[in-house]
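Take a look at this single chain in structure tokens; it is the form predicted in complex with the partner chain.
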Amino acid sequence: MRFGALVKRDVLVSWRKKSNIYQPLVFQLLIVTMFPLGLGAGAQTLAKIAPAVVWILALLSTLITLENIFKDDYEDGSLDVYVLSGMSLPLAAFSKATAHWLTTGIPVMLFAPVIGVLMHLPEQSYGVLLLSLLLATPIFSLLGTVGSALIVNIKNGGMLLSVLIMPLLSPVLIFGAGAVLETTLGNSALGHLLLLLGCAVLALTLAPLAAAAAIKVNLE
């Protein structure tokens, strides 16, 4: 029950404030844009580059979102409203995770594919591409949780979340990105998206925990 409506205040909260879910939409579409402005070159050598750029753009969309995640509620004390309600901390930073999730992840993962196509990225690989996807973005956001609990009450604090936790989507961005790769040279991705799902399950025990213990330090 706090579960679900903590969930359904922050998908309201997102929904009628837009610029949460399109700004990272914008993001991947005006970078994307200045690509074959800034490369020169024609459908090959875009193609070439696709699977990296589909998901570093995915992942940068992403990052610039979560920094917020903790913060707007630290600012406006309704943190202190469900820290104080006896709310299991764990659960609360899930539940801004899977908030998060909805509001940003699945949307970042249902704009990959425009951004995939005007990459020409081959079209054996669209399937693959949704999948690792679907497995990275919950990883984003749980990991964002922990990133936002950390910097909550220091300004700007949005430059030191990406150092702090740039490092730990690394592996997700070279399984994730890896596995689109193979598929557009005819291999099989399992073996990556295997390994990004050991990541999604390692994401989703150990961040909520986390998240909750950088809560505590942080609220004063």
Partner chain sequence: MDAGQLAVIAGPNGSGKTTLLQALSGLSLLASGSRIYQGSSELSLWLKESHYLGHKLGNKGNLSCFENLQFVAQVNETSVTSSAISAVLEKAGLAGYEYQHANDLSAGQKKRLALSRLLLLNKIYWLLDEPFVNLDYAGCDWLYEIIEKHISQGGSVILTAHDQKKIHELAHHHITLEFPEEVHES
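Which structure goes with the form predicted alone, now that we have seen the form predicted in complex with the partner chain?
Next comes a single chain, given without company.
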């Protein structure tokens, strides 16, 4: 019941602050329009780099939203309430990751085909693109809770958060972009998707525990 209440509250707060939802999508759209200007509008040129561009934009647009996962709760004292009420901190971290994925991960995932069209991504790659992002966007949110918990008491800690979690997200980027690239070449993407699934299971198991430990350290 507490898990559902926390997720519902965070989703409603994000929906009221619609910039939290629109900002990553606008960011992707602005950046992707620069590639035809810089590289030329040739479809073949854009198609070659499309898998990497779509995935990098999905990662970066999610990254700019991670700092605030715990920031508001820390500033208004909600984190202290979680501890004093005896609520499981890993469960609270998981609820924050779930809410972030619902309000940021899903829109980014659904917007990715639009970026693919603008980058002339081959038609046979869209299914794997959506499937790979479906596996990866929860990882972004789960690892994001760890980074957000680590810098929760630091003002303007977005850059530090990026430095902390980018090494953890790099394998996800490699496997995800690799899966899409394999489909553009006519090969099977199963191996890359299985690696993404393994990363998702690992993040689901360890990230809430790591985020809870970081929260305890910052509240002491």
